[in-house]
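Given next, in structure tokens, is a single chain: the form predicted on its own.
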Amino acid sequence: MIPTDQIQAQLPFCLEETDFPTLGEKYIGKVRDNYTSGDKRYLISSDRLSAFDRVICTIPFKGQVLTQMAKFWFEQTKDIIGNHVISYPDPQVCVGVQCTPLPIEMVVRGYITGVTSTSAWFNYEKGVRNFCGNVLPEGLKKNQKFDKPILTPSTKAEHGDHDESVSREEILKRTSLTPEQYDFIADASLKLYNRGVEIAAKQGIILVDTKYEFGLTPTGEIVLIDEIHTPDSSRFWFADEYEKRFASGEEQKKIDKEYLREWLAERGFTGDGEIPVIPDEIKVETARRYIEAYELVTGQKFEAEVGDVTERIKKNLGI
């Protein structure tokens, strides 16, 4: 684990933006900038970080974390279904295929838990026993495994907007998708997430559930897109303390980036209103929860220089 004064010093030089016309038309997403010039896409890892469909602030080393996370698991799922890869010129860069994305994000649920409203456990805190198509047993407790995991589609809200959970039946009556494409899309979702579960298992950890993108290729061809089991799109908990925290209805020792959501809903910020202002020291340790996951998650370790994220970029680029 790199040192925290290493973060620290990384503070100033987060990746806000990019402003690179060289690299083709622009789109901003909450946290990737990306640029389509032909048949490529560049997609850029800002260190921005988004919770309850805001962007809330810059996090150190962030966006690294999460093109570094994504390559292992692009690498570790290919046989399973394509992805965009082309080739990663930058540690926070991923030059992909261009494809059009579908109109939706396949979550799958191994868990019932989450504090967000599209979360399984918030719907089922409410009285909601039939959520996205999947009817919901009485008695169950929060964090507790399901019995196998369940799909919950959502759509892709526009900035500022949420997203929203809906069933297989709803996404067919209000996107432009084929019964035959969704099913395509879930069957492969379900298969990426066994294989994270089986991955991150060997390294002490729950894969809790995560999110999946894909788009068509030029040719036709549905394959991944966007990342794969980072801390953005996916909660990860430690499983040697699974069992004992659930039992004494502790919440779970977690990695991922609900520790900031957390400190927000904490403040009263879920989504609406004004953002609390993030001290550094609530940065730093979200950076290192997001460093460490990298580290728990792929066996490997994270390195990382401090610097200008933005002049080592362009240089990688050639631009």
Ligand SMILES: Nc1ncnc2c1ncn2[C@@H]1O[C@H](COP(=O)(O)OP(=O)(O)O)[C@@H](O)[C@H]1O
The other form holds:
Amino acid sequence: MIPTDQIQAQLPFCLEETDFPTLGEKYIGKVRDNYTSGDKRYLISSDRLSAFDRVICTIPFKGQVLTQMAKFWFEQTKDIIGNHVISYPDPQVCVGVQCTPLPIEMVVRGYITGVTSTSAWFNYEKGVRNFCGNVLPEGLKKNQKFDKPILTPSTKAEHGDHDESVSREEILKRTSLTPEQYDFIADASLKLYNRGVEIAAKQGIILVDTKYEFGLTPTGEIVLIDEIHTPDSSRFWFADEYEKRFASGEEQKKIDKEYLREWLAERGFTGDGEIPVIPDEIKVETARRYIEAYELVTGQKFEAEVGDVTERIKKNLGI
Ligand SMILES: Nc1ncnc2c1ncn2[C@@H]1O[C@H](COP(=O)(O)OP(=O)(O)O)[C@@H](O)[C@H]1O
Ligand SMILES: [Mg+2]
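Pass me the form predicted in complex with the named molecule as well; I've looked at the form predicted on its own already.
Let us now look at the entire complex, which starts with that chain.
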């Protein structure tokens, strides 16, 4: 694990935003800066951290962790479904095939958990027993494993709006997706999740839930786009403590971005109003957890690229 002072030293070099007009047309997402040129899409993972649908601050090495983790998982799952990856010219840049994104996000949940209004546990606690078309039995406890993983697709909100979780029927009613397309990505999502669970389990980690995005390539093939099984798109818990904590009703030991979300929530911030100032030590601890997540989940050592990220990317991309 990287020493804390090395994370601290990277604080001034975080990649907040990019301005690379020669790469193509720019779309600034919450986390990635995207440039499209012809059939190619450059996905540059910034070091921005988003929570409650707001960009909160930058976290050292976050963009590199995210890109490298997604790279690991794209490799591990390419036999299940093709993905958009063409190449990685820099540790935090993925060049992908420019696709037409399908209008939904496929969320797969293995456990009933979460505190936000779109989460399974939040709804169950309020009395919901049919969650996005999944009939849930009485008597479930927080963080309990479902008999079988469930799908809770959500519509993709426009910039600034919140996503909405709905059923298959609603998706087909509200979007242009055909039943065949829906069933294809539903099946792929469950297989991807199961593969994730299997690989994470070997590392002593539980892949709790995750979301996938799919797109149509210029030749009409449906592929996995965006990212896969990263701490931004997934929850991870430590497997060795799961049973004990579940039995006693204690929270699970997490290795995901919940750390900063909880820090914010404790200060009364859940998305509205002014974002609290995040102290350096909280940013460093958040970075440490992202790196820990990478190392634990992939079983590989994180090779931190220290120094000016913008200059390095320019050099690696020859721009
Ligand atoms: N291969 C691809 N083709 C087209 N769009 C993509 C591809 N991969 C990812 N995307 C889109 O690019 C964006 C990635 O940046 P992100 O920061 O996640 O943005 P957002 O705030 O929209 O979620 C997402 O909107 C995602 O749907
Ligand atoms: Mg996104």
